[in-house]
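Okay, so here's just one chain, in structure tokens, the form predicted on its own.
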Amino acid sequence: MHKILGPLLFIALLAFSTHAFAHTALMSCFDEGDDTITCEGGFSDGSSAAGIEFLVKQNDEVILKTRLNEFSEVNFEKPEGDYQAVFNAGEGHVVTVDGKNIF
């Protein structure tokens, strides 16, 4: 059920919100299977996220602070335990992905 709800919510936001077409921050992360995680950021209007701040937080502490590369990606070692990946493009443009949801 959760797998269907997420895409439906995303489609509804795009269909019913004029702001969604303006400049919504997006990020997806996946486990590479080699104890590293890759996250890719971007914006709904297709603009690049190269150079945008990226954080990894654990227990409300920043354990990694870097910037997305020229391909709007970042790769980092998978932390032990709970963590969050944060795409920080400024106020109203922050996307957080819980490590539990990265497969």
Given for the second form:
Amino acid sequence: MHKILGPLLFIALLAFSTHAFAHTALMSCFDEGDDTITCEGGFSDGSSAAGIEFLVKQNDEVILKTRLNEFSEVNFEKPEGDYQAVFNAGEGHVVTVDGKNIF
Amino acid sequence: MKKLALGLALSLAVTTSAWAHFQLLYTPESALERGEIIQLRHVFTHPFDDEHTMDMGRQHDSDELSPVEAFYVIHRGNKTDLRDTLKKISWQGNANAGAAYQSEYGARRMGDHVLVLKPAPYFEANEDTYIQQITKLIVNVAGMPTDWNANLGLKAEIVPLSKPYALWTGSTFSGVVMSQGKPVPFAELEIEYLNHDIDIAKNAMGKRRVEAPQDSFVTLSLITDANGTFTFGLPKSGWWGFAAVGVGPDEEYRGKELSQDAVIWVQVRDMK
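The form predicted together with the partner chain, contrasted with the form predicted on its own above:
Okay, now the whole complex, with that chain kicking things off.
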């Protein structure tokens, strides 16, 4: 039963996120102080960003590709050197935060 | 003639003392680009004229000041007690110094952080009454709206209908005056502009900004409609305080009359 519910829930979350595309995409990241970074995503109308694609790039290469969890956030190991966190909700709804600006 | 002069002097004194008290809950910036630790100042003052800073928690029969009853934050519906973060300070107004508090808060996560301060009732000797102003300040991180319009069901509360941290000069601010979660029709609102620069490093009021052409312009007045709602035009950038007077259910404190008020602070920006 759980095997069916999981994908259904994920599809529902994606459908809900689609509603938000008329609004501004938002992302905020912070350093957890334990060599990990947490990024939170959302939309300006308060819509959830659960299931939205999230990337970490370094030297123009994608080093992490995942999706925001049910709380619209993701936690990842802090890369060495320069990097960018990318919230990718589709064309016109991409937010990039430079690692230098994550404290 | 002497009686007339005395009467006039008394009348002026009464007029002066009647200017609105406002519990200030101040931070320099209410719309943060990203999460950060913010500075807060908790001062009981007269924001427009700054002619007297009150000692927070003053009682009628004791020199000891009563501590803050509650100070907490609501973020994504979760409540966190912040009373331990309060530190006593002396706030230097332009006329006198008063007992106040400072605190820091880590507004780290994205969304709205609704700060609520419930000070101990303050004894106003001029009126032989107590005043308790339950005060809200809403700080947003990264533009994500989460809690700004929540009805917290406080004894006295102004629930915003406009985001209090996203207001242009010349726009309006709307809200609903509530008592225990229910609208208060025809409630009396007092509105004041924070008319002085704030020096957060020195815990002091700074330079005055504007002059009022007449006393009616110091504390502006508004009455809510039959549904408890109001709308006010915002003519100048800076902080504006709204106080709904005597809307809380508690009418007596330690044998004296109590005015239990709701206060909210909103920040207004110029379009540049």
